[in-house]
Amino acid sequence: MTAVVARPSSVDLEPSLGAQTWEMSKRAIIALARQPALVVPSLVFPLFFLALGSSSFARAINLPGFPEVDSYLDFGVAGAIMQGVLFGSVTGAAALATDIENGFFDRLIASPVARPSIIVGRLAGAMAFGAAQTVFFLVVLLPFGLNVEGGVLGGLVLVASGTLISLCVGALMSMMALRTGSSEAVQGAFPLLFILLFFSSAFFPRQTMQGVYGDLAGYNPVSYIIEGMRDIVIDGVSAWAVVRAVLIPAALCVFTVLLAMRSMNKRLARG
């Protein structure tokens, strides 16, 4: 008697929506480690303003308002982190662009390739990039004296609150570079977040600026982000400095998540 074998049907032998994204998550990532003139700007230069600033402003840190800090160097990080994740969130949304331009974009979408991986696996890459920004920028300062009052936890709080700022800024680009499907429209929106950068207390506390500068700052959700980030680093990890460091971006990327995939579904509807 011949045994018969079943073979399996097509649907078997595609992968998971988790191995799809994964694998688009790989894509994204190594990317932009073959890429380092991409990569090495949003390390390096952030790391040049705060010791520009850690120099330039070493006896601010004595003004009346100023936060009860050991230095500059304590009270820039946070700053400093932001900036860099604002560079490599945008270095992943113009790579999408580029895939949208050079026709990479629409082999995958007339491939079995689950939709939502292809936006998912995106911002993967962004927030992987973050997580390892963040680290890095920690691992490196402190040799020259930065202190983390929060400690082991304070640092993983730091890597999750640069992880969602990725994955926040990421996404709004995202939805950029599926609008345009231009890269030169998304590299060219970067200078709006760096607006957002300059006009919040990164560089300054609130308490020391006045007038509209001061407003904005105050108005400005990224004063307070950059304000949780900064309190762990300086007094340690409590659940106020947790919430805007974390729950404060957290919320911000269902909105710009949503946003994005709003603009996938647009681009695969007119297509």
Contents of the next structure:
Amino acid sequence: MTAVVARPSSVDLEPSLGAQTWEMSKRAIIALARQPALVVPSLVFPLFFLALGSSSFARAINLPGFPEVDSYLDFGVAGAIMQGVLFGSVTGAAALATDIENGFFDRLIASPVARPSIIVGRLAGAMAFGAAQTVFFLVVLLPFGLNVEGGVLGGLVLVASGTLISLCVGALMSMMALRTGSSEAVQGAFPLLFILLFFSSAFFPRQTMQGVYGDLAGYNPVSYIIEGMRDIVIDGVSAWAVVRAVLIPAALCVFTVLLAMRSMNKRLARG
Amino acid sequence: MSIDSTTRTTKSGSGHKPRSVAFTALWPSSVGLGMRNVRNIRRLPSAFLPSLLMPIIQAVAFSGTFFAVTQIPGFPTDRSINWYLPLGVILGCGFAGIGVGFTTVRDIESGFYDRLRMTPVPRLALITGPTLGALIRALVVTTTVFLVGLLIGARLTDGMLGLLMLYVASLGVATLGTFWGLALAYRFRDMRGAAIMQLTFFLALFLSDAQTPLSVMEGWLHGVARVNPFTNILRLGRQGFLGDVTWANTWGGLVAIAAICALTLWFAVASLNRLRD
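Given the form predicted alone above, I would also like to look at the protein as it appears in the form predicted together with its partner chain.
Below is the whole assembly, all chains and molecules, this chain first.
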């Protein structure tokens, strides 16, 4: 005789991995929306710097090495998107570190929530913010004379690029959050991102740089992503521009997400 | 309670008080508080290092990124580092001053400041002491960033007089940064003030000829930078890297530093007097 034991209804109602991830993503997005003080700087500062640059470097676009471009605004928008997304990605990862610091992460681990959804949810929040930032920059700058030669399709490619960059950097910063468990350490990565941004062609073309500085900008993948985005703004959508603006960050994402998942597993193994 | 009333109260009731308490003077109190600020460099290097590293990174990054900007007709130097080094120094010294505001917020939050205000230290020493500390920090920042700048190609065009002008500008900015940081720390008493200190200083500095000279600018920034006193301060500090030191390039910066220091000192004293238990 075989006894049939009914499973508790709570187990039957356990949400799927997708549903759990969605809930975690929603939490990450709502947390960002509820703390404007953390979000606003990564929206305002890139615009401020671009406004400064448009006035300060208006005559620089005629220098040898600059592409043919109508204004510094068109030239600099790709750098502004990169700047905003880089600095915005730190915010999401710092929130993960705060979860670890205040014990919420441990309570999540103690609950029957699927482990990947914790990190994937957080990264999805970062991606949503990256996409929103890119749309925000484009919408705000259009009335000031921004001309995206790639049109709507070009705008969509830029949003895809911004989303992937935020995933890439968000995963990298999440790895740091999981390893250190310190929001201060994550915030401390800010100078690293500053260097990554400034030692690239974010604000001036690589062709105008010389010596070691030019070499470093040449090794920096950020330069190529920005140049792909810039080509979409200045010249329109092309296969080569899409490869640099979308495929390079996509390839980097594979690497950084794997690193983040590995750090997550290590933290879980440590208990 | 005014600044003088603390001192008067102490003196009037000093019949049986130890001499050292009854006659605590401004200068030794200031030196004591200033040295406490300097000792924090060793005790809390993580709070000081950013104000030292940031101007170095900024000067290197700007001079490298905007290397070609010197080719714009009318640009006053052919070395980008000569243009961006003084900016880095002044930015770093401003943040060295504002850092005093951060420390004060922490002291207020931890209750240390209340204990400090109960001592017979003249009230003014609570401002002049940290300012002395900030000036020492600013000397370290200016010297270090200048030496790094020399290594990567910066050159003085009017010898030691030009360097002296850089020190005058940087110490002036450190002083006004300290007064501003202290005033906001007394007003807000928490880290909200820290964000405002940084943001306002950053905006004031970059809404000037920080990135390119007025003659090269176009559009809205030109109008703002022309009336921004920080343009004069930068001109004062930069002149020794762009040509000869002249009185025409000097007096505007001195007046700007004196005026902003007077205003921010008044604001700091008024805010300190409003600080109640």
